[in-house]
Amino acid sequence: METFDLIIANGTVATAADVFTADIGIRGGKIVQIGQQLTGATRTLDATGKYVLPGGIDSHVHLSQPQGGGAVIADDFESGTRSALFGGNTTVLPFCLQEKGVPIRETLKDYHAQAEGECYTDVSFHLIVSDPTEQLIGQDLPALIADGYASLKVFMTYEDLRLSDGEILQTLDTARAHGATVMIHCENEDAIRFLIDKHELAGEIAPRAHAATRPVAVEREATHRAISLAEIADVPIVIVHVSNGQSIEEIARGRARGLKIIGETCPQYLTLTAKDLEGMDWEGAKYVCSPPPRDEAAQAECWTGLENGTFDLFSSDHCPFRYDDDRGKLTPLGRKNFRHIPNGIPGVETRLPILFSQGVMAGRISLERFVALTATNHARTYGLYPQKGTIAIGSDADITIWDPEARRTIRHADLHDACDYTPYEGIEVTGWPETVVLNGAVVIDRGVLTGTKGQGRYCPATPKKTPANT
């Protein structure tokens, strides 16, 4: 009699807390036993010499998101989650963007419809708050948080998205009362507009000006202000896509005052610099994202943040636009002026291999730290733990088997998104996810897609317990 649907045998298993050799028994999509010499399965995967890790969770991904200025984001749910799966991810958290004047439930219904039947990975949604009306703050958000939409994002930049300090405080107060987690994009929009105007007057309109008009100071100031607002509202926050040491210092100072601040960084801040935006013939547009890449010193500071625990999350901020496309980076306006180049770069498929190679294999971080940064802490932060993000009895059987000796050179031709380039072209990595298990089903088998579109499920998040909802 078969006891298990699947056994993963003889692998080196890692969680955020431990590394050990064991077999994993899976039944009904769940991990039901962890032990030695398990037998009695419909199928057994031999993981001898391989690492058996929780499936990656990328909690900062933009898919099918509305854009202005004639641009269209490259990845929908089908291509984006397929790319994520090949990169060793089993859950992604994209953003549902509330457009001004549209009820957020209507937007959410449309977003679910786009995802339905299209996903190769499991998904859970963040809500972007761009129009914090009394109805939204007082009624809609509390009800949505209770329904499992327990993470919100607010912007301090982008004219059509940014909230005032008062609006941020209102959103933070609602989050505190109902147990939501708030992510904040920290850049000072007024300072950016001032610098853009100066550059345009000087005729500096090439892509490299994007980095010059978003210097470290605008991120550092906004980070300090966001932390101050969170302190006033008495609520934890997530500072997303941190790019430099000065902003890291603001997080450390806030924590020293006893505040709960979660820090996130991304591959672009470990591998790219502002010099990449200087590419000939407008190719610097490929690297336009916000905050922009900095310099080698900032890269080292971000590595230190990953190593010493300042950063809790390592996400891709996958926001893909095709380069050679008049609806992508090179819109008619984007070809003429950096300010109109769509912000964002692809990276959901390469996030894990880059950190595994440059972090684990280079000896910068431990395997346990890798698991925490890429899976467990995401699940804990956004209300999906312990269903997701760990290898434990009762958890979803979302597992990635890594070959730590595999050597590859990242080429867009080998990737699976709908973009037409990768900013990480030519980076050599050691270690690659070769087999992926989603909810107990083998969906990537030694590099071959065996899962089907629509196999991914939607996962509601659990709000945090607060004095208001205990």
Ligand code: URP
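Each form is matched to the other, and the largest set of C-alpha atoms that superpose within 1.5 Å is called the rigid core. Positions refer to the first chain, counted from 1. Owing to the predicted nature of the structure, the values given are computational and were not obtained by experimental measurement. First, how it differs from the form predicted in complex with the ligand.
Once the cores line up, the CA of E278 ends up 2 angstroms or more apart between the two forms.
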Second form
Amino acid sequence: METFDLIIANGTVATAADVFTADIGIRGGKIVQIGQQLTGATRTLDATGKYVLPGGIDSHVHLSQPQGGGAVIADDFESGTRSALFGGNTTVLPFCLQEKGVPIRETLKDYHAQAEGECYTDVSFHLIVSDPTEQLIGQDLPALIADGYASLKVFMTYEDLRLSDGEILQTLDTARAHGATVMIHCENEDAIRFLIDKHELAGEIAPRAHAATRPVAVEREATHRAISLAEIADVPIVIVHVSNGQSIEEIARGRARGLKIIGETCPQYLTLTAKDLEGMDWEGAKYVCSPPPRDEAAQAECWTGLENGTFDLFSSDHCPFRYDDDRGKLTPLGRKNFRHIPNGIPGVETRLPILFSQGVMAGRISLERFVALTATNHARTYGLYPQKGTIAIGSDADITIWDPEARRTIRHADLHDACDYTPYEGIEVTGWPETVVLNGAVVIDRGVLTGTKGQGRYCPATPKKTPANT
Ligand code: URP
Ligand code: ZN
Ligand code: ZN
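Could I see the form predicted in complex with the ligand next, after the form predicted alone?
Starting with the chain above, the whole complex follows.
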């Protein structure tokens, strides 16, 4: 019998801490040796001239998530995880949205049933708290957190999802006691409603009005409030999809006060601006997401946050709606008013190439930081480390062999999701995932899918240790 199932030989291995030349020996789905000139494998992949990276972890994707108003998310677990895999990811974290009046365990069961046998990548779940009842806060969440659902998202916007400050505090308190991580969507719903009404009255109802109703102040104020609530509840939080420098300053100020505030930004805030919608009529709906992309100055501020460590996470916020579809961006019932456009854009397959090209190749961030921002920090933040997110003995053999010289122009025609456009159409990138190994199995082999759906597994998360769970 061979010593290894697989050796990845001669590559430049990168972790969040180091870059070095080594061979990686894999057996039984795990990394079992890191050394020089390893031999004795059933199969050897030659990674000469390539980077050998921990598989990407995208901790912010929306798959098969029910939407209000008749809209339907384009990707289910099959198409969403297939697209993620082609983009060099081996684990994704979608959301299970609590339905009001339905026991959350029932809803979770439904998500698991939809994911079962369909996934190309490993999957772990966040829970969205939309109705913090006594039952949920006092009974259900503590039990679910202990069972491996150790991250919760709360919203300060969207009429049907937003929580009051008091409800957020209750959720944070339960998270603190039981070791969950809370992600907060920071936008002030009352201010948004006020601005939407004003724009409607003025007859401004095209998609480009969306950004004007969610200005920086709406996000900055909510970010400040979320950080204050976290300070009061004495618990770390993640501020998700941060779009601008003023919100970044709030995070930095909170950190300077000694709070553990984790910041996340996304490709749309580096590559798109509100100007992209100028001169566009309904096609501007392709770029409608919240918070909206801002301007070039905000892009530069987000880059600074990635470079200086204010951001720990770079996620896609993949939330795809088909454009040419009345269950998508054309809006259910054909209601041609920006307020009815489902919020969200696709991006799970293009996240890594965009950050590699514009970050590493452009000299803005190191390769180690790229790994931290796209894999290691996601595993650490959401209770999957060191099983996931690193190249180390004993870790799952989730590895992406990266060609740093491959030049591509992003075209939706070449992607693998179930959407019908990409907001990144035409962007030129250098660097592309070539081969992907999931739990020791070669699932993308030099650009060709060799894995099968159902190969991806569910990974429960480990809650943080607290007096209540130790
Ligand atoms: O517009 C966005 N970001 N849609 C996805 C849902 C969310 O808020 O993350
Ligand atoms: Zn959000
Ligand atoms: Zn999202």
